[in-house]
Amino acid sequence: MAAAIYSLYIINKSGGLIYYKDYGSAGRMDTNDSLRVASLWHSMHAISQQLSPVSGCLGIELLQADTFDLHCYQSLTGTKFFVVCEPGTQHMESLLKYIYELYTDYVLKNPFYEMEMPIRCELFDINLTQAVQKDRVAFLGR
């Protein structure tokens, strides 16, 4: 059985959804649900920086629940890229940052994108997808 990725949220440093992607999940959200879900992810994130015994924390990095698993990498700039997929899903780490490469080559290179907006580029809309297609076919090699 191929690794369901779920969604992937990117969110700006403020907190701000900037790209959502449903991949097909059974309880489809509308706009609304994604934006509330982005907000209390970000918010989540800085507070378990704050409240960490551990000096250096960087924030929550895995959340595992029954029926899904929420990988997040951010990046220097504060940028969030997270992944919600089926729970036990490996290597989401480093599909993450794979997507990061992709948003800095097509989205940051972009002469047209404004920074700490939404994304809307084709290039990186192709790409992503073929990566999240890439790492389903990896996974069922495995």
Given for the second form:
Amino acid sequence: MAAAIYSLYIINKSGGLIYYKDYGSAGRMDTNDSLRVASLWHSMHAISQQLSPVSGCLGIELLQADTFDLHCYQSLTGTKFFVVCEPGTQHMESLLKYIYELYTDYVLKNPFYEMEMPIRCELFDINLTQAVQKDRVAFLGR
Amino acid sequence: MAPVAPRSGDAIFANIERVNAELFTLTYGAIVRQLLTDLEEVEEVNKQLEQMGYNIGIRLIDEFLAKSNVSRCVDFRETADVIAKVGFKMFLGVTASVSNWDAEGTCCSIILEDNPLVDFVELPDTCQGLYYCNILSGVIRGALEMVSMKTEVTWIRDVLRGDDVFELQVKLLKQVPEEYPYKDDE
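For comparison with the form predicted alone, produce the structure of the form predicted in complex with its partner chain.
Whole complex next, starting from this chain.
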């Protein structure tokens, strides 16, 4: 199975990009583009809450396009985790929840990490890479 | 995917890695003693403990949300219940209870009978104004601020000052949902 995930973004509650990782050339972006995508998504997510015909909507969870799917998870603290992947990729919600747990462990518990700032935590990178590998993704589909 | 049900405080507490309780009590005691030496004024120490708690709370909230799977609380009553039943259980291993609700439902007391921070502790006469567990009030304030609630947390009863239980008053000052710079009328 080809690498189903193209890229991962984490944005803070103000919409700033704090983490970006691409897996393979399909989703690769240069720094400016990734920042642009992050702010664009932050605004679209906010607007979608207002536009939604369903009351109590907390924002877009899934965007499906011809060449990619975008899954988004927003924590109750406003941090958004979203992943751009191949259309039809399974188990992205549990992956995003798992990445949230990795974030609470390796980023927030690092006393030298400043809140809302870009993430530069090696332990987070290492554990994230392990989580995203294909067999782990399948395993998370419980 | 079916939504995951929130986990009980006991279940989470059972699954988390533990540390020796004495180490925890000793570490906290060392922090308070050092602050007293450095700052000398009991009021300053109270403030500093609260600030430390605040810094912990703003990070702890995500850990709490990730591990406990609680969904957004409908009202402040639910928030207080979740803090007492799940939060305290998950992080301190003790269950607290909620009481003394005011008429509007914005102010309540969280009662702790058991408190691992104060095992073996007695306050000397020179530290009578000290709120030894003030870090807890900061933690609650910090955590709630990250989920859009501005609160004021104060001690009503303190076992180290002669009362029978620890009582924390949590008052909701206001809800501050995320403001987006979009104006509908422009």
